[in-house]
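Here we start with a single chain on its own, the form predicted on its own, put down as structure tokens.
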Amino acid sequence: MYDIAIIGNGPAGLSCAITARMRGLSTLVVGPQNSTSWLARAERIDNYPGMPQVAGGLLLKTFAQQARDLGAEEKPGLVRQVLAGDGSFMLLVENEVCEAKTVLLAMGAARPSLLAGEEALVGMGVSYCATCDGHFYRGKRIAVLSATAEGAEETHFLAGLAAEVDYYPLKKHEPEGLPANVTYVAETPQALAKTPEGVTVTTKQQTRVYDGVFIFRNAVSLSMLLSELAVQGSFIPVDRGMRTNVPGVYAAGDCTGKPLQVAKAAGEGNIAAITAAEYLATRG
């Protein structure tokens, strides 16, 4: 078990497992292994204090080694899903589950566009890990509606276990190598809605009905990651501690609100990981 799991990989996130590792944390920084943040993008950041006119993703590069020459470990992935237990946290980071007795949340502002009738369904029908539910639809028929060619690898693992899947692109890509009991729907998925034959996916041309749903994206809405977790529109409220409303979850920089800075995610990230430790050392 990890001392703090901290979900995102950019400033906030690293600056959080630096000081993490200073203070003689056990860390852990999940996040996904090539960014295409904006950041990641930029050719040049003129605000960084002490690193002027650095390329984005050179900082972030600086970042990340100056975390690992610490002792930080990395994790490629997304969490889908974080739990709350008896004074600690599970996190399924695809289809593993990590623990920790702190939470740093770091995914950035970036939210997913969720389908009409989408959040209502999840536990209903609608499931984001083949692993965890993949065995309650053996013999049965599903679909897999993936953003990525990714979703095609969590495809082949469902089609060894349901009876029929269609696979519908959310976003534009072609999924090669299906297996056999695989049909690729060049559709796009627009609602989802539970009927008492199953569920439902509609799309401009037509509605088909299955027995489970299983969407891949490469982000997770707050609501879905961590139920308990209070936001305000598209972002986390925390005080000056960089502390949520869940004891033990901390959460820093873009994902908190304006200014979206370099600068400022940073430093949050510091507090977030000082306030954790001071958290940590009073319970023993």
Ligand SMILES: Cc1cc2nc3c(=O)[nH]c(=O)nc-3n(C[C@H](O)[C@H](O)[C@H](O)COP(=O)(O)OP(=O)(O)OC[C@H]3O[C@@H](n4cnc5c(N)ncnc54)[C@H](O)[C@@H]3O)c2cc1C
Contents of the next structure:
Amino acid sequence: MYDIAIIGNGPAGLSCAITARMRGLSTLVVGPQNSTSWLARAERIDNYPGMPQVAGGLLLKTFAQQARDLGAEEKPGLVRQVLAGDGSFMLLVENEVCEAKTVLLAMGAARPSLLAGEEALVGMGVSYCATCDGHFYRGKRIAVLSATAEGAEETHFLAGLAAEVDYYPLKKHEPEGLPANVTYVAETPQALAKTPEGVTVTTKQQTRVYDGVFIFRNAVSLSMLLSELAVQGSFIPVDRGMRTNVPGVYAAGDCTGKPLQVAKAAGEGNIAAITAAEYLATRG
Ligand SMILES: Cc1cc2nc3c(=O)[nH]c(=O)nc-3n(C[C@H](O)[C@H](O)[C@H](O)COP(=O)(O)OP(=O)(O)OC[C@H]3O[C@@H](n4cnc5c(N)ncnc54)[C@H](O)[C@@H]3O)c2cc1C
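Show the form predicted in complex with the ligand, please, because up to now only the form predicted on its own has appeared in this conversation.
What follows is the whole complex; the chain from before opens it.
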């Protein structure tokens, strides 16, 4: 079990990892292999102290290397869900489970826009995990709604179980080499609903019914990540120690609100690590 699991590999998460290691905490950083950090998109940063006129990508790599050199461990992937247990947390990272005593939320400001009806159907015919739930749909008819080409990889696995699969792109991409029982549907899903026949996917053109629906995106909504978490709009309220309303869970960076700046993200990550270390010390 890790002392701290950090969700997000942008400046807030990596800064937290650096200080957490300096404070002797066993530290796991979870984030996509190719970080979707906003910093990677910034051509040049002029206002980060000590590193004038630095390319965003280089600054991000430097943060990551510093965290690595200090002994932070990394796990590629997205955290799909955090479950609060008795004094610890279970994190579902793609298809694996990790355990930690404290958690930092540092997922940046990007949020997925959910489909109408989606949230109410999670676990009731709508799933985000092919490995966890695919076996329920052996020989059945399912839909895959995917924002990225990675969803196409999961579709290969699902196509081996289900009889028929319809593949809808949530964002424009062309999946290659889909299996023979997968149909590419070039329509944009707008709403999901439960009917006695199954789960319906409605596009502008028509409504089709399935036994189950799998959704793949490269971001997770806050309400689905940690159900107990208090949110204000699309941001997470924190106190000056970066504590959220859930004991042992901290938040830092763009996900706590404006200003959306690297120095603020790094500073909040640093504070969160210190607060988490103090919390762990009081628990013995
Ligand atoms: C074009 C551009 C220019 C900018 N210029 C400047 C500038 O000049 N100066 C400045 O100070 N700021 C600038 N910014 C803003 C700055 O990049 C952000 O404020 C900063 O990156 C926020 O850091 P963060 O760690 O909070 O979030 P991010 O950098 O967005 O990192 C979040 C990370 O969390 C990961 N993640 C998300 N969900 C999950 C999950 N469920 N599981 C695991 N990982 C997850 C994401 O993939 C991402 O890697 C700019 C931003 C852009 C887009």
